[in-house]
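Form predicted alone, single chain, as structure tokens, below.
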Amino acid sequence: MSTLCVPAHVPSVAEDCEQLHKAFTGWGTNEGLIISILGHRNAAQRKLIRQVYAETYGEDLLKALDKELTNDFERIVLLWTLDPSERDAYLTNEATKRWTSSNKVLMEIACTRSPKELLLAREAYHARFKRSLEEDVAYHTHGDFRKLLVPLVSSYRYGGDDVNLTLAKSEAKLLHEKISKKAYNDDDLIRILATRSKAQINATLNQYKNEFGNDINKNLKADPKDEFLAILRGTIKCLVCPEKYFEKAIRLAINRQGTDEGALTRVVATQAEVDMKIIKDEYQKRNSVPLDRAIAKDTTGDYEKMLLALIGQEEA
């Protein structure tokens, strides 16, 4: 459920473009005007704005924004203005160039998107980088991380709700067997997580808990410092309860010594039009503080205003 607040009467695309162009011209940049437009338009509307802006002013809106804005405010506005599949392509490409801490971004995008959304992200990756996401992930990762991440980003799961309970029982047993032996990189374990539908995985994990008494993620905490186990737990959380994964990502981003603006920006920009309302409810339940108050306490200026606009604070 989206938290984006689009006004009941939206100005014409030409008018939005004219106002944005005005925000960039004259003395200083009118950041408030940029937020009032881009922070209150949906993906289809933003796409049209980019198209008409380029046709009218002979410049890509993203380049204009890049010239005028700086720091965290620039990043949230640029990520938000991108088409969702382009944004995913950009974020995954960025993640392939970093050390293993960015493996979780690849896992997050591969496992929280619908089959169609992941396919569109891969197509956008081709168009922008003239390579495949799969080949870049394979090239920039190694060992067990490569073994898990390449099939995750390559996956085109069945997206329906049908489940096979007999299969769920047998695969729950198989998963328990592998985890009991600490065979965390086992081919079958990875095959199940990377290919089964989300509904099927959910049924399998319910069988696992019923049969063996524990959530699977509890049994994957053998070594809290093991990064591969952390990625496996993240994979499972993203597949079956993404709102809890994203709540934790925001909580950790805000609660650490110094805000992790990268994680906060990514989650808000990617989820505002998807399930941010559920994430906000989860955050309030878990922390007894509304998310908008937590963000306002931890961020400042135009960056704060843009974040609050996207998570649906009415007066933002």
The other form holds:
Protein chains: 2
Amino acid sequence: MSTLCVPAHVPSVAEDCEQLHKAFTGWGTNEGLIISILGHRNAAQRKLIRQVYAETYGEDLLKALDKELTNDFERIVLLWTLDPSERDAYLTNEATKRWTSSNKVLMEIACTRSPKELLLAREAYHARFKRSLEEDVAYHTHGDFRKLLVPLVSSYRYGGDDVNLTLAKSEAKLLHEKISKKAYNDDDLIRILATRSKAQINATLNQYKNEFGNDINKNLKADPKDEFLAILRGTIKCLVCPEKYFEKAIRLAINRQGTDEGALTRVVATQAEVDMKIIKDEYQKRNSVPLDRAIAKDTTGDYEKMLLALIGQEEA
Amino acid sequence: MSTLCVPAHVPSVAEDCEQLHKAFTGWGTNEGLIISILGHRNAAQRKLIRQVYAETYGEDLLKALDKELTNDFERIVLLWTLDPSERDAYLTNEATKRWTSSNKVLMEIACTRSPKELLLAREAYHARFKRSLEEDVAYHTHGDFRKLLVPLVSSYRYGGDDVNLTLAKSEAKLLHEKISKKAYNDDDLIRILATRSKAQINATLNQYKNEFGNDINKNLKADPKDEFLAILRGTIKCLVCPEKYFEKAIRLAINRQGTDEGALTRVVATQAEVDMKIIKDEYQKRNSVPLDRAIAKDTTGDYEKMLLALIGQEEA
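Having gone through the form predicted alone, I am curious about the other one (the form predicted in complex with another copy of the chain); can you provide its structure?
Below is the whole assembly, all chains and molecules, this chain first.
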């Protein structure tokens, strides 16, 4: 569920564009006006605003924003303004170029999006970068990470609820065997995680717990510093309980020396219109602090205001 | 270019359905009538016929055909009547279930279809089998074949003409290195074939030829009996010159003790509306015999008539 607050009476697109244009011109930039418009429009409305803005002022709205804004505020406004599939294409491209074994963005996008959304992101990637997502991932990653990430980003999983329980049992056993032998990069282990439907994987992991007494992610913690194990645990979390994965991503971004604005911005910009309500609940349950209070404590200025607008804090 | 002949004045869909229904009822089946209708309607028209037939007679046309027809004639009429993406889903599913190392159908469909067509086939696969294509391929194949086939069927290649020549040079060199070391299952070799756009692969293989003097497929013939090498050569052929691949598939199906109806039917049913004109020209050039004469010599009855209708032989 979305945390975005769209007003009951939305001004016309032309009016929104005019106001945005006004916010850019004259002395200084009117950040508050930008937040009050873009922070309260849904994806379809933002798309239309971008289109009409370009027609009216002969400039891409993103370019105008890029010129006017800076730092974390700029990044969240730009990411947010992008169409979801374009945004995913942008984030995955950035992740291939900055790839390190601790970078989980590719896995996160491949596993938390619906099969159809991932496909749309791959289409947007073609359009923007004139290459395929999987080709860039395969080119920039290596070894076990490549072995896992390429099929994850290439997957077009079955999206239905049908589950084969016999298969779930046999694959739970197979996973347990491989993990017991520490064969974490095993072909079949990766095949199961990268190709089975989310419903099927969920059934398999339930069988795993019933049969072997432990959550699979407990058994994948042999070495807490091993980055490949960490990405395997992340994969499983993103596939079966994305809201918990995102809660933790936000928690880690906030609870550290110096906020990790990159992660915070990415999660808020990509989830505000998806599951942010559930993520907020998870956050409060896990940290005994409401997410908006935690964000307000850790961030400042227009960046803070935009984050709070997107996670649905009522305006005073 | 298609070889399908659709008459200038096509009867109404209702009329086509009525005629087909008539062909099924009464004494015996009127195969000639079935060929004269279905053998001369394009994909959109056949789809509409199937829809109206089901509405009018309360039975799927494919079921009715299945009851009335037999053997090779049945198979070509059924395959042909299917929507192209449904047909590809059906053929790939069959290939996963009957998979052997000499079965090239998965590779053929993954590499000769356009990126968008392959995607539509994967969607049709979800709808029909409640699983994903890549999940079944990964489950039913093993070792090096799995390592190649899963990324091939999962690919959503960039479809444009943009080519990076620097990359083509460096990857041609990389391919040559790996092949010289007989590292045919090398990660990078498979990555290049499974993820790069067809235009990029074509440029890379031209560089390969310029730089190293041989067609890459010559260098992949170290052991002519090695099935993995054969599928690698097939992959390259399907990606850069599908019409030559199909010409050879038909040639091998015809020029043997007992025709390989399975291959002949598949190529004609899947290519009649795509590249069959070019494949026919290739065939004549390579065998000094027109394809229709070769088919007429090797097949009989209604099966022969349907094949000839689809490859565009003028009716007397």
